[in-house]
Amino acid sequence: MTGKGNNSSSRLKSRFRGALIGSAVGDALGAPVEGCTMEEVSSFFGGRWELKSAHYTDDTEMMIGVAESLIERRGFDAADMACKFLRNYHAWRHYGPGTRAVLERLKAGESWEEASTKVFNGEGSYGNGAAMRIAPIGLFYYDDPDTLWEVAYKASHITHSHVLGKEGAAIQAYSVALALRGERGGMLTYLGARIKEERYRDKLAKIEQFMGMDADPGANSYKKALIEELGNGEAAFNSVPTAIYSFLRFYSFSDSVIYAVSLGGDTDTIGAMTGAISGAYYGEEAIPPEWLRALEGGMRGRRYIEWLGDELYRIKIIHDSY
């Protein structure tokens, strides 16, 4: 893997920022068409891919909590991260029912170790609610894959105790880390060496198959086949692989994020995850300025999210170098 010495400080800082603000932009782009079909998404945007709403969703609000906790605690602290989720929680950001139920349990005083194990008949959630927020962990532990994987699992457990939810979040976090290090060509190989769950190994093989096809990825028939095989739903295994594919298949931030959203389904989350990986690879300057300008402001708006990226960079890169 590429060592940190091969990245200039300004370039690496831009990538830290890009991962977080890219996630927020992808979230906001996809939010108005969440749950829509591919055809409905196309009709809604009409070829003009702009942020129709400035507001991000629970994806970004929870990502902010992850970043805040890592910064304040200088690393992972599950109890503190759970508190950050509760402090930031605004129901109008469209939280999923499983996460809402867990947050209510946490609010009532239940421990973070137990709360997530009580939902979905005690099986826990395998949704993408942990993967959508995991980008800061991918940044903070980008140079330590073993710790990254372990922390991603633990951070996911706060709301998503099912192994498929945890594994999806770990895969997303590692993808962000690999993108930050410039490992585009070897991303699938590195992921393949880490993935344990067969469901995800099958999806990885399908990504490779689609990458090898000599076909127009924008054709409706191609997109429908992609949705059938990789998915565009709320389950982590039906969305994390799609975000990785959307990043790998194109060569600009906007093309990747637009493609992810164009598939329909869980557009805000797949857009957010694609934006996080793409932003970590290309840096903040690759994000269309009009998208950045349109993103909501306020206390935890665009400028604050950029600051979180700067602080993660400062703690991880500047502080660790002394």
The other form holds:
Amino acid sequence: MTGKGNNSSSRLKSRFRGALIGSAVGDALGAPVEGCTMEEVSSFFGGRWELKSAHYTDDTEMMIGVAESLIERRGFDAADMACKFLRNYHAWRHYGPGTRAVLERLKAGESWEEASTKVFNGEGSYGNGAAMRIAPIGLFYYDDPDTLWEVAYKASHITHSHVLGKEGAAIQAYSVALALRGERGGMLTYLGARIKEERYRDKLAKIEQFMGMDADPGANSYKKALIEELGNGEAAFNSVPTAIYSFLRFYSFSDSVIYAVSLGGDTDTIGAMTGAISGAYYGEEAIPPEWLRALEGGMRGRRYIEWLGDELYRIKIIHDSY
Ligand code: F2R
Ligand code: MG
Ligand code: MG
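Now that the form predicted alone has been shown, please provide the structure of the form predicted in complex with ligand F2R.
Below: every chain and molecule of the assembly, starting with the one above.
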């Protein structure tokens, strides 16, 4: 992992970029059909899986905040990350209602420790809003799973204080880290060794069952069973496992992300999480160039997201090795 410009370091750099830009591309592909059924998604795309809206949504806007904070603070700083979320917030990117309420509380001066604990009648959110943005933490702590898990929980708490929201984000971050390390066959075993919550342990067993089935994953009946068992909704436990399955079941970035979006439901978010894991595994080169070209540009668009990936790589890999 040391030395500049050799093949393995340029591969790793591409995987850092791939995780972030892959997440943004998955988000933008799924965005126009968020909330649609599987059948509606199919008729919207009509077999041509183009980025019909270049715009990314809250998933990517918040992921940018996570990356910016890690880069600026050279590691995790909850108060700073909360500030980045507030500074970056644009309502038109379609935030979840719980996250919106937490951001309003932060804006009103409530502390980041308290704000997230007040929503959903004091239960806190188990939505996938913490998991969808967590990829930079998977990259930054990829070589230290204990710290990764702890930081993923803390970073989630800023908006999602329910344990199932935090555990979902930790599972997604660890999946990105394992993919970055080139771990595919052993991914479920590594995850199984860390997952504590029963809800996710059940889902892991279901992923294994579906992986072992000798059936066409593209068949409508198969997809319906998958949606029934793994889920395609906004709860973290109904979307993070589906993203992991979509990565594991296919062997290219585009096949995995298209499959994730084709299931309908929370398409931008399941697309973003699948894109982050797949991008970390295959690298930026594996992302279809027409999707990269179509992605939102401007000050905080494609080039900026790539730069964030490069900065995380520089701080984590280049800086650490000297
Ligand atoms: N906001 C959207 N999409 C627009 C959806 C429109 C919506 N149906 C509407 O008509 O208003 N997408 C973005 O939001 C998702 C991430 O959400 P996040 O940030 O986790 O928000 P929230 O509100 O905290 O959680 C999402 C939903 O999960 C359910 N939920 C969570 N915790 C709960 C609890 N303790 N008890 C009961 N329900 C809980 C709620 O339905 C939340 O609204 C992503 O899809 C992103 O793209
Ligand atoms: Mg979204
Ligand atoms: Mg969504």
